[in-house]
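Consider the single chain below, provided in structure tokens and representing the form predicted on its own.
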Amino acid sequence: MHAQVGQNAAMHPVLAIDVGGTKYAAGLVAPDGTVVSSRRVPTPQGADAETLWLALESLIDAVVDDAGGSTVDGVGVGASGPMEWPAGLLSPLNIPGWRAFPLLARIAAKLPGVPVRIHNDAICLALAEHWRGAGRGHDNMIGMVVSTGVGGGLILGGRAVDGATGNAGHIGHIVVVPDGQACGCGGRGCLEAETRGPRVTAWAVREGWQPPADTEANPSARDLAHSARAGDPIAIGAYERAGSLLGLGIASAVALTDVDLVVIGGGLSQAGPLLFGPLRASYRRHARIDFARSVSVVPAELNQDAGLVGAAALVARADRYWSRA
């Protein structure tokens, strides 16, 4: 391993690694927030906890081998979650394979004497967003991740806000639908259980909606959007429940904390207009006090580079976004 310890902060690049239920990313990313280079490999699926690390463990090698024993600053990660932070063990939903994994301690021992840093890879989306991308110039903000599940992160005072366990602006389990679907947590009717994009085509499904004959077994929010935009009406339906519940959410939220940005990514905001649309609509519905009324709500920017840049964010800029010793 070539990984050295960078002698004075925000000097070199940073690792930044981004671990998600499909696939595994890792970078180098420069103190600007500009990535210099990345790889992407698949999640291995239905794995033990060792197999699912030794295949971390190989993309990192081979990005530290690509930058040929470059100097960093530290490592930064971004993970699916639940986890407990900021220790680093992780049992995320969508990985089954680690439950309470100390993924932290295994790579502060593979890359000894830099600093690792370990987040919620939807608090690392607001980061990214906040320091290089839709956030830049508003102190006061919401970065959103709605996909396969929906989740955020809370920047206040140009700084992120952690809470008691690293879940402040969990904005996915705000309750909407009073005893609607079940949700992960366990709880019923959270903007996750309503929203996320599995949800989403599946309420399409029951509705009556037709995926196309090569996804019937597993239709994606891309296909739905792609039979909205057909004219499908109950595609379009499904786009507009969604909207209509994601603008309910957004403006309770900012009814509490009272930021004048909100920052959405992830798969289900590729939709666009058929999102954003019904989802502004009913923002203007709700958000009905004096100071939410001017608030915008706007697509991410950064697309696949967020996860590595907001990882990068906890080591680049520790300033703002990271409050732990």
Given for the second form:
2 protein chains.
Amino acid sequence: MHAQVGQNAAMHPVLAIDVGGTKYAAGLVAPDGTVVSSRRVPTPQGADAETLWLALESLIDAVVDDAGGSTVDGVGVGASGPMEWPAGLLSPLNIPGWRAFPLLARIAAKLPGVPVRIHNDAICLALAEHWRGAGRGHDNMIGMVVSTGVGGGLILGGRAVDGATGNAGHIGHIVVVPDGQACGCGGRGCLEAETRGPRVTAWAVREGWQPPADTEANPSARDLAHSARAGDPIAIGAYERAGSLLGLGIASAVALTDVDLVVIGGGLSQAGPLLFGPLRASYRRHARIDFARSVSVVPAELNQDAGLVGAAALVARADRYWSRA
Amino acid sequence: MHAQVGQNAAMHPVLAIDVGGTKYAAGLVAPDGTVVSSRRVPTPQGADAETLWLALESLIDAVVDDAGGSTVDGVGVGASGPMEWPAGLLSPLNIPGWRAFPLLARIAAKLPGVPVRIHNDAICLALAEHWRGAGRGHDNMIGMVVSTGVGGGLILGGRAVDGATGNAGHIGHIVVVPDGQACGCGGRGCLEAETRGPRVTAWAVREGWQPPADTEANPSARDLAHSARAGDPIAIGAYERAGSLLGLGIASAVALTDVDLVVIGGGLSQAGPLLFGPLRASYRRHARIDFARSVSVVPAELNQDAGLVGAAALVARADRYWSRA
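Now that the form predicted on its own has been shown, please provide the structure of the form predicted together with a further copy of the same chain.
Let us now look at the entire complex, which starts with that chain.
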């Protein structure tokens, strides 16, 4: 493969990269959003900046080999924040070895001659759902991730919203419990502080939930869902509390943005009706202004490749998803 | 004056109309946003639909006479909501005689051949502040009104945001007190329910505030500000509570939208530091995520003509402020 500007918009695949604290993924995404090939490796833990980069570079090389000499239209990157955007200097909370690391410049030096674009990984997941998932055809949508953190992205008027610093969509920092739990941002009672997966399981443990014996040290949202499906009232209550607070925060977000669809992915959303039942009931209770009542709140449709699809969207559908020159 | 499509964008004035429950205003606004002439009359109270229309029609005729035969590029209308947008069927909460009243069609029939455009009055105030007021030069801004109600409008990426139904910007329905005061929308604890002017004075009265004798039956936010400036601790506390809740709601709105400026107008904001002091302290306490910390929250700059300026913006600066064909 040699990188080259496509002669025709979206004629060639995009090299998509997804940089997270647990894993790196990279792949080739066709102009229609289909993932043609992909690879993933664990993110080096506790590594320094260059070790972290070398591991990513090897992954990129492997995907380039997979492509067997074909051209790409550009490179799209989704990454954990915060970052300086659009410059692509990364300081991910969950990758301590990178602080103001010039990831975009490194990739551009490696693959010259094509656009290299980056955005927050939660924004990329929202773009993916809008392009190829549950949000298809909706010009006004919020895409959310409820997982270790709570994040999101906004589509308004058919286009991705960046905000002043590329940080639009941080729905996890809407305050839903004034003076509630301490949040990683330094505030209190943010939606993320109250409903991120680890907080939901911790709440259940404190209320007396007995996790399965083999997971007792570090029970997951999946374990909690298992207990809830088996009828454990505390586990059910934990999802009710999280769903109720998510519904409250989403009602506020919809009032402000007038979207007609909210799409939710991420680990906690895998619980399905355990979460979406109380979430929708709470949404209906709080979203009473007329235009907000008919809004749908639905699960994400894409699988684990969503991060790659969203990163590719920055290049393949720049008309909608990329605002910068 | 005969209405006529301008040969050159924004060469001629715009006929601007501001329809509220207390007053109608209309005027001519120059292409640069200067109000050339304006008139206002009280809104007929308790009147039927045709009486309400005839009063507005007379006002329009008077402004057209003022223009002395000059051409206008179009008509911009700001009006109390809700409305069907962009069709312009009005059902203002504070004008009971109009329910699904076809205001836009009436005006278009009266002044054929030019664009006639309408938006929510709170959105128009945000547009006015962005075009000609405190928001000049900011591509990402929230404009708010804190008055009898609490409303607003969004500017993102340098353009007005409509949302799916023209209702983006309803910051007054962000929930700031879960299970708080009943709101006009049917919900509870919305920013509007907790901080609109009548609620703030009612809170003070219930806490034991003694309004000036001549206003006792219906004390205004202005009376409350007078007491606060004279050192009345309950009046001061009422502004502290309102400011604190506004700061909380604004922090949530900024996290979601990543604006770098919030502009606040309306009667309650006239209290100046009494409101903005506790508001900014609360904002700083709740808006802890890095990109939100440096956001400015400032008073609106425009005077009572702001509604006309914002309505005119729908035509004179359609490139930024009007998204529809």
